[in-house]
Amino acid sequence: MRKSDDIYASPLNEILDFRFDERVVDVFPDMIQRSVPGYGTLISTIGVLAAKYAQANTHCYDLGCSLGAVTLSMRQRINQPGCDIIAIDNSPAMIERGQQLLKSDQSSTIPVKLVCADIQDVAIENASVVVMNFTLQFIPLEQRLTLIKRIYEGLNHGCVLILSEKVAFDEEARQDFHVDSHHDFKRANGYSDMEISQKRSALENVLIPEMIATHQQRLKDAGFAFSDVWFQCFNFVSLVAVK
C-alpha cells in the first residue's frame, strides 16, 4: 500500500532543506505523483524514446534514478541485444528501495545495475541513452555544462539525452501562471497550503530552476546537435537532445 505523503502536514518550527532521505522515500511514490503534474504520461512516454534510441550492446543510464521508475519503463520498453541499464542515485535508501521494487519486476530479462553514487563521479561510456527525470535541478549551477559535456561525450552518434526539469519563465505573468497553476494541481491532490509553503521553503535553496532557453543553450554548448521540448505540464518539461 502507497504510503501518504505527510510530511509538511505539520507546522514546523524550524523548515530544513530538502533531502532525500528516509522519510522522503517512505512516500516518494505518492509525492512525485501528487507533485509532478503528468508524472505519469512522462515516464512512460520516456521508455518509448528509449525503445526508439537504444541500440544494441550499449549501456541507458538512468541518472538521478531515485526508486526506478524511469529504470522499469525502459526496461519495459527496450528491445535490443547485449544492451543494459545502469541506474545511479547518491541516496543510500532509494536504492535500496529500488532494489526490492526491481526484484518484483518480472517484465524483461534486460540486466540492470543499480549504483550509489554521484552521478558527477560516474564514467558515461557506450551510451544510447542517458536520462535525467528531474536531477539537473539539483546540481550547482555551475557544474552543470560539465556535467552535460560528460554526457555528450559518454553518447555514441546518433543517441539522446532525455532531460526532465522543474522550469522557471523570464515574463512574470507567465511565471505566475505557472506557479500558480502548480499550486493548484498541488491542492487538488490533498495538499494544504501550509504543506505547499513549507515544502517550498525547503526546496528554495536545494531545487534551482532555469528557462527553457537556458537548458537549450548549454545543450548546444554542450555539442548536441538538435534539441526540443517533447512534454510540457504547467512548469515541468522534457527536453530531448540528440547528438
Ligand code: GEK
Contents of the next structure:
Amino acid sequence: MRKSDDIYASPLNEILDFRFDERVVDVFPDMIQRSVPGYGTLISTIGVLAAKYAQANTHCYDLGCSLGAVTLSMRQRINQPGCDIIAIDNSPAMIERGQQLLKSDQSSTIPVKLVCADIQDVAIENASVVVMNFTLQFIPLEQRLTLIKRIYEGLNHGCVLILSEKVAFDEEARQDFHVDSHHDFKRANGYSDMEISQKRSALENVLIPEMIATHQQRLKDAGFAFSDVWFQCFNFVSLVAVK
Ligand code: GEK
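Switch from the form predicted alone, shown above, to the form predicted in complex with this ligand and output its structure.
Full complex below, order starting with the chain above.
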C-alpha cells in the first residue's frame, strides 16, 4: 500500500535542506503524485515519446531516476532489439528501493541497469533517449550547461532529450498565478498550509527553478536543433529537445 507523505505535517523547530533519504523514499510515490501536477500524465507520455525515438542497439537513460517510474514506463513501451535502459540516481536509498520495484516488473524483457552515481560523473554514450524528469533543477546552476552539453554529445543524430522542470516566470503576475495555483493543487491533495510552507523552505536552497526561455537558450547553446514545451501545468513543464 502507498505510504502517505506526512514529513512536514508537524511544526519543525529547524527546517533542514531537503534530502532524498530513506524517509523520503518511503513516501516518495505519494509525495510526487500529490506535489507535481500532471505527474501521471508525464510518466505515461514519456513512455510514448521514448518509444517514438528509441533506436535499436542504443542506450536510453533515466537521469535522476528516483524509484524508476520513467524507467518502467519506457520499458513498457520501447520495442527495439538491443536497446537497454540505464537509470541513474545518487541516492542509495532510492536505488535500493528501485531495485526491488524493478524485480517485480514483468512488463518486458528490456534490460535495465540501475546505477547509484552522480549523473555528472557518468558517461552518456550511444544514446537515443535521455530523460531528466525533474532532476536538472537540483544541479547547481553553473554546472547545468556542461551537463546538457555532455548529453548532447552522447545522443545520436535525430535523438531526443526530454527535460521536465519546475520553472519560474519573470513577470510577477504570471509567477504569482502559477505558484498560487500550484499551492491550491497541493491543498486540494490534502497538504496543509504549514506543510506547504515548511516544504517550500526545505527546498529553497536545493531546487533552483529557471525560466522556460533560459532552458531553451541553454539547449540551443548546447547544440540542439529544436526544442519545444510539450507539457505544462502551472509552473511544471516538460520540454523535448531533438539533436
Ligand atoms: C521520477 N525522475 O519519478 N545525480 C544523480 N541523481 C540526482 C542528482 C545527481 N547529481 N541530484 C538529484 N538527483 C523521477 C523524479 S526526483 C524529483 C526525480 C523530485 C536525484 C535525487 O536523488 C532524486 O531521486 C531525483 O534526482 C529527483 O520521474 O523529487 O522533485
